[in-house]
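Okay, so here's just one chain, in structure tokens, the form predicted alone.
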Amino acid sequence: MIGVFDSGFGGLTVQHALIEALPQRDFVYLGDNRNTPYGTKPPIDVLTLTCAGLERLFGEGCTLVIVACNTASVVALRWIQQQWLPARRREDGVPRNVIGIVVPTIEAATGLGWDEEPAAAGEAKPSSTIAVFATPRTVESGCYPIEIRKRRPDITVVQQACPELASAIEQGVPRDDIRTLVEEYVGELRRKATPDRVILGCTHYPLVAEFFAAALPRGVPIIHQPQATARALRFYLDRHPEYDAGNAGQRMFLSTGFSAEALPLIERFWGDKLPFRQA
């Protein structure tokens, strides 16, 4: 069984190309709707909040979960790793992991895979501008940034922080109203810079990416977050049997607790009803 865990209703855009992608695995979701958004609380909260959803999906029998939230992939995912998932291996010797998304994003970004020597600044690449539009969190860890330039300083990075955006979602804000606040966050990144390519820094963002890529300029590639995560699923899957993945194509959604509002945006989304339980 495979875990995807979210802060809300963002992480189904990642949970939707992992089925198309591994149709016959085990998935079961995670929303913790009640707590969202993280993109704005403090790194602890986050990361107690992150260890939660572990637990509770570690409950449901998942042996490897994709946190597909970048607030905690960024805030929290680093100490899980190295400190948390072993002392909790240690506990009941029961082997288990726990993967981000933002190394796949910063793949598709880079065109490097994670292993690659990192680009030399005097190869010759074409230069270029990526905008991240991000929750303040994520922004403020410089992550992205920092990750892109290691790896291709030929790169330029501009980022954006969108404080409502994710909230807005979560609360089924309007659709005009959510287009507003895109078109004003895209107008802030356009008066510093004028990308070459996008990525959505938020799992939530891709429900709205019609939204974005009008008010960008026109052509401006979206770099998508949840095919990137997908791929690189697979082929994390190849190489590490060791975790039980189940091949019965069974689904489970769970949700700490949301608003009805916004079940009209995920479904179309979806392109289904979802038939979420109480977490």
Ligand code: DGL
Given for the second form:
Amino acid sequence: MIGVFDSGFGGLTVQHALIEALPQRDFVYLGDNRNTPYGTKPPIDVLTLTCAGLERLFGEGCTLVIVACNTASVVALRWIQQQWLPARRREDGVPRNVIGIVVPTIEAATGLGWDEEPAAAGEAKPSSTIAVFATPRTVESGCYPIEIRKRRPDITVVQQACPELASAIEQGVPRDDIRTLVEEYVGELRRKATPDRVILGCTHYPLVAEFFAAALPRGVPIIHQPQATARALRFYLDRHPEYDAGNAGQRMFLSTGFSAEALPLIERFWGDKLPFRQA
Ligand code: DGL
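Write the structure block of the form predicted in complex with D-glutamic acid (DGL) for the protein whose form predicted alone appears above.
Zooming out: every chain and molecule, the one shown earlier first.
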């Protein structure tokens, strides 16, 4: 059983791509909708809530968890991997790992593997300006510009925080209002730069990708974080048979509690009803 964790509904964009890439694997999704949004919370709260979510997923039998949430990944993942997880592994006596979505996104954005030296990459890759739309906490961490510039100093990264967007999606505010919000954020970004590629660096934003595509200059490609994560997970599982990812195509959807008003947008994206259970 593979766990997928997010602050709310956004991680379903990642879950969808994971199921498409690995249909036989067993997945349990946990959305912490009751505590969403994470993107405007103090980092210590994000850390505490993320650890609680991981415990819940370990309790469901997951030994491998994908932290789909960008905010949780940039704020909490390093500490979790270096400090928290080793103690949990010792206590449980089983292999456990928690991985995030930043690495696959950086790989997709730079065209370089995580450990690949820019000089070893062969022919020069075209420079570009990448716009990153994300939560205030993710923007403040500087994770995307720092990690991209380390590998590809020729790429310019311009960030745009979207403080109200994830909670608007979670609350199920009308589509037209969400479209207006997206237009405002894209407008703010465009006053700073003209991007030729875009990262939607929050799991919720692909749920309204059509509004981003309409507000951005025509044809600007959006780097698809869920697909990059799915590709990375497939390679990871090939290299790590010690994690029992199941083989029965089981699906379970858990939530700490959500607003029913959000469901039409979410189920429209998913293409079906979502059988959520109370976590
Ligand atoms: N899903 C989270 C992310 O990817 C953000 C949403 C929130 O603020 O909770 O950053």
